[in-house]
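Only one chain is given next, in structure tokens, and it is the form predicted alone.
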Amino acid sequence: MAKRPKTIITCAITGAIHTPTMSDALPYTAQDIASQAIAAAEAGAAILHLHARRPTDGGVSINPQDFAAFLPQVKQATGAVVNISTGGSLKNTIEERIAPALAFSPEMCSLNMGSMNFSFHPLAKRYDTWKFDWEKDYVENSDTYIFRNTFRDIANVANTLAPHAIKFEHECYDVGHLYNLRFCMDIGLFKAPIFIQFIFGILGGIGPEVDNLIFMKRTADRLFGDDYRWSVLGAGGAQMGLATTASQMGGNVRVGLEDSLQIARGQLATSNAQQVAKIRRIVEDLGCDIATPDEARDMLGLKGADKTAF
């Protein structure tokens, strides 16, 4: 019997687009982001997906100075792969969103593969108090937002960051995004092996059912053959169930407070590391080994931490 591939755990430490600070566990200061990222790596995360926030009010930041406040500390304290978001805020241009990646030339960046309605406005009815003044309006009005990722935007990101040899985490929220990615590969924007993050459970994207995971995986197999690696992100209460299923299908997993504030349905997580430890325990109990950061680098063809600019 062939040995099962090791499972890469990605941890998304603190969200920007869709995660207001509705849990005290969600970090927003540079020190808290660094501390939680380091703890997540120690718990078993090979890849750390990082956003920055304004330290004054927890709002979205794409200011490279806010990334600089924690990136060197994370690199020095862990061997983990650093993956910087290009998502930014739903109100930022693509040029603004890639500024941190241009400044720091990380090993990986996220890249959304299509424009979409991206809404989380139902959350507004679930909370009576908010930590910061901006949050309620931002959440309530998200039913008017379009997360813009046009073909020109995607090409802009690919061409601008090409000299940096960055591997993209191609975030696909629906099956059409897989076809977008195939087209982009056909015109030479991205080279194999690519890394796809299947995302389930965001309002505006595909739902968090196992049938949809199987459908997305079959479609990717048909479109990319052996030229891709894949991972699964389940939003909210779907996080652990879909991650467990993905690990048993030979895929990789993403957890973290960006994607879900819970450790179990109805129970808030105390940290990112708690989520990493839980999915690691599940994966290992079901007979899989987790990948180290260097093994993840080899599996994904990354340039190495020594070639980053932080």
Second form
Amino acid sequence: MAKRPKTIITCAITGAIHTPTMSDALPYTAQDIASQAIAAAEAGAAILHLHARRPTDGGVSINPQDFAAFLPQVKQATGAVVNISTGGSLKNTIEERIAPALAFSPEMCSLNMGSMNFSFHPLAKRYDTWKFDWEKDYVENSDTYIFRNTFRDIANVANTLAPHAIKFEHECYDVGHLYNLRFCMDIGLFKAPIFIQFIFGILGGIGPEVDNLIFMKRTADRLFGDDYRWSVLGAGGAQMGLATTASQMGGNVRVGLEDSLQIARGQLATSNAQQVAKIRRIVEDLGCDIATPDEARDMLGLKGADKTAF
Ligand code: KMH
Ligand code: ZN
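Since the one above is the form predicted alone, can you give the form predicted together with ligand KMH too?
Every component of the complex follows; first up is the chain already shown.
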């Protein structure tokens, strides 16, 4: 039997979907983001996908200063690849969203491959009381939000960040996003090997069924051949199941509290590291090895941690 490729575990530490009300484990101070990121790397995450939050009230922040409060500590304590989000919050422009990546020139950053509905308003019904003033409105009104990632926006990100040689985590929430990505490659915006994050289960994107994973993978094979590496993110309760399936198909996996607050059905995770440890155990029990950060750098063709600006 052919040797199986190693599995890269990405951990997404905190994000824009969930709020501090929803789980005490979700980090929002710089210190908590740093210590959870470090623990996730120690548990086996080769890549850390990082957002920042306002330390005062946990709101999503695209202020580079809020990233500066944890990036050096994470770099010093781990060899993990740092991947900075360009997703921002519901209200940011694309220029605001890329400011942190521009300021810190990480090895990787996210790049969302199409405009779409991106809603988590059904979550609002589950909570009566909220820790911070902004949370209820933010979650409830996410049904009015268009997550804007036009072709012009994508080209702006690619061209603005091109001098930094940052590898993109191309976030594809539906099959059309794969075709958007192919078009962008054809006009020379991205070089192989590209790294695609197949995303399932966001309200506005493709659903979290295994059939859809196979369809996305088959479509990507046709569009990109050997020019791509791939990973799977299942939102909410789909996280561990789809990650397990992806790893068995030869793909890489993304876990983390950004995408799911759970460790098992109906049970909140206590930390990002707990989710990393769980998927690591599953991947290893099923006969695969996980990739170290340097192996991930090799597999994805990254520039190296010494070429970042933090
Ligand atoms: N939490 C993911 C579903 C980004 O950071 O650019 C969306 C995300 C977007 O990761
Ligand atoms: Zn993110």
